[in-house]
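First comes one chain, alone, set out as structure tokens in the form predicted on its own.
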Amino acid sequence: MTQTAAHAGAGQAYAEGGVEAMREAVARIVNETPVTDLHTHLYAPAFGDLLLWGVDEVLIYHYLIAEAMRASGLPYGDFWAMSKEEQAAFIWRTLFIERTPYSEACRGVVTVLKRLGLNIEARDLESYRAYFREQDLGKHIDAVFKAANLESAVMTNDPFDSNERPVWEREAAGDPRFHAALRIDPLLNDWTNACGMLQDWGYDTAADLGPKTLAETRRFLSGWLERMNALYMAVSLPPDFAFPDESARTILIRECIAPVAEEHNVPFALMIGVKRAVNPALKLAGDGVGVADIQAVENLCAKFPATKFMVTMLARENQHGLCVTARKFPNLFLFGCWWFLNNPSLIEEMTRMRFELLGPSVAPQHSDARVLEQVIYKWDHSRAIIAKVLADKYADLLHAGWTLYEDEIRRDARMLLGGNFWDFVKGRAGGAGS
């Protein structure tokens, strides 16, 4: 069978002379393809006030707080003494009226306002507030998901959070668009306090991490994975994270996390490289970044070949090594451009590097959104970059003599914007779908 016959019905074909038409098709298809946002800090409506939304929440996002404090010189105490509305007005005035808002975080706000049909030219915060006051939350969520072309979002769900835990205990979290992920930072980063909380909840645990404690910790993890129907377990780790070492963290990963992840066939997601509270006066906005040791990731993947690991790292300096590591371990899945890397120049660099080293086997982005409307700008901006880099790689392939079909572009877009993630979640370690 000839190649042409093999691809009969596969849609428009693109060869070396059709690069511009191919680029237009890629941009259109990437925009049309619904996305699974595999890591957010959003919540389903059942979580009440934990779901942040509206223009004031968009403006007091911690990216913008840090930027406004740097620009204004306002004493930190004065800012934190303000009400939420006053803080939002201060940030609007400082970053959008007194200055040109071309930072990525500021541009994101402008994109949100535009895509929701608001009058950007007016630069009128009160009119934007009036718009959001008029919204029915349920219909507004529908509109935001439609604007972002978002099929579903994975939450960050922490059973150690006293505000969130009761929602799960009354089994009221259901909304099919919002999936759960079991967040276990307290367990791995603050065992002493986490152990005490487990005791309060009826688990027979002790600080010494003996056999009974490890068994009870596994019971805790299994129970919450099942209660949440969580897609994966996740933790944010400092740049000095090491595995193995003599810490409680290593013991818990080795004896609890990895075995439970394998038993339940859920990935263990590690987000590595955050330095907490480098400027405590900025509160949530005061975290920083540090270069981590990729050897820890290599050791995990080699030690537990039947466990699936999802990894993203915060330092730009770690990205090349992480890509190389992913080439060596099929149980390692790279995802997203996390936090300080969520800037167009770095997203493009990382996406290009990943495509060149790993082909279409990654999830190039997640939103990390903390406020509902942020998914609009984060996916608008990222889709444009993903489409650009993908088209560049296709152009290289066409120049090399390959013929590309439109159905293949659609397949690749589905993989990159959600399919790879779902295949990894549902498959066994060692190969998607195996």
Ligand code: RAT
Contents of the next structure:
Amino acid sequence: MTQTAAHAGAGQAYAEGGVEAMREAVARIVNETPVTDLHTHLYAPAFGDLLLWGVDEVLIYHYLIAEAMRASGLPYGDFWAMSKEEQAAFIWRTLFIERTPYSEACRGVVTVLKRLGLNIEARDLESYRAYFREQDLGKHIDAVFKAANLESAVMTNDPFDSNERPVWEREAAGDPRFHAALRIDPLLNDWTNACGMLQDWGYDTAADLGPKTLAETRRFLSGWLERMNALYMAVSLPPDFAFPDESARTILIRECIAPVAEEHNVPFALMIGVKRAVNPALKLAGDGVGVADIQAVENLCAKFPATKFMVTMLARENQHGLCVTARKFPNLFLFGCWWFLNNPSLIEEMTRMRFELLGPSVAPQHSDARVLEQVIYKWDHSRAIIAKVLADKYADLLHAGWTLYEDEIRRDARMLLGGNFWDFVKGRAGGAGS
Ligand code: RAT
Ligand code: ZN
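What would you give as the form predicted in complex with the ligand, now that the form predicted on its own is on the page?
Now the full complex is given, and it begins with the chain already shown.
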């Protein structure tokens, strides 16, 4: 038999009569497949207190702060004046005792406590605190990675952050489960301040963005990519992000980010659509969303065909246009259901749309976890939806006459939960080996 005539599959075969068995197999396989979480705010243990963990941190997650403030009507100042433990107790009481915790962020806490074996029925915050006090952090990280079936997580590493920078300068020992990503928001969103910081660190930069400044900024980026061994560069951008325009940002992307990304063969990840500080009194919880213009992404992908772009957008309204754009540009990789989209109804809608328009060539989810234990709920909840949508698409395919093999389901799950991301990071723009 020739290669084109042979099926690639092995293992159990599923055809039209076996849809129910296929669904069970998909759920099992998606759960068994380890994940690479391509965007988190977690840190390797060497970063010390920057790695947040424990029930108090889980409860003061900014997604929950917004919900608790809204529910309680407490003056902002009163909340911020509390200690961390008081804030956590207030959120527990407001959202879990006085109300039913069925928002996605609340349900996440319940999933975490349950999966760690704690007594949910008791609703006893003190007993949860006692459990976490007893944990050895190293063993706890192992247990959380195991519970989430997480192979590795990509951090968000900001050299402009005065808490993080010294750790990199000490060149702390790495933990192979944690990868770095070079986050450059200040550079692209606040050039005046970033330029001053670069000067303080010995780069010969000036506000005017002349040739010397651009060369020095490239040196800064290359140096940090190498120091961090970063998998990609990343930025979050407002809904009015345009490329090209008259801004410093356009010059920096064109003259520094795109060429450095190409030279180092690292993708440039754009997270587009966040309106920062819509309500500053809420601090980190005060950001909002706006619809952005896909044109900027099209322009970038077309102008820099040898640069790899990873994109996620925050507005639901942008998801369809983004899928269409990804069909046009192999140097564009879509990832995750970001932040306010990380809710079951929206994950399902987006995953379905992406599978239908792009087949298996996306990373349907990242966790954005800020607190270690959150990876448990974020992946539990998302895995269930990814498996459901995948099984629906397979069912349609079986009805159309296709036969599917167990090892093909495994291959697809591996691609979706990490393989596609790694292939994109390691490959060249425009496809493997090109
Ligand atoms: O999802 C979040 O926690 C946000 O606060 C942001 O961190 C966002 O994901 C970002 O990376 O800017
Ligand atoms: Zn994030």
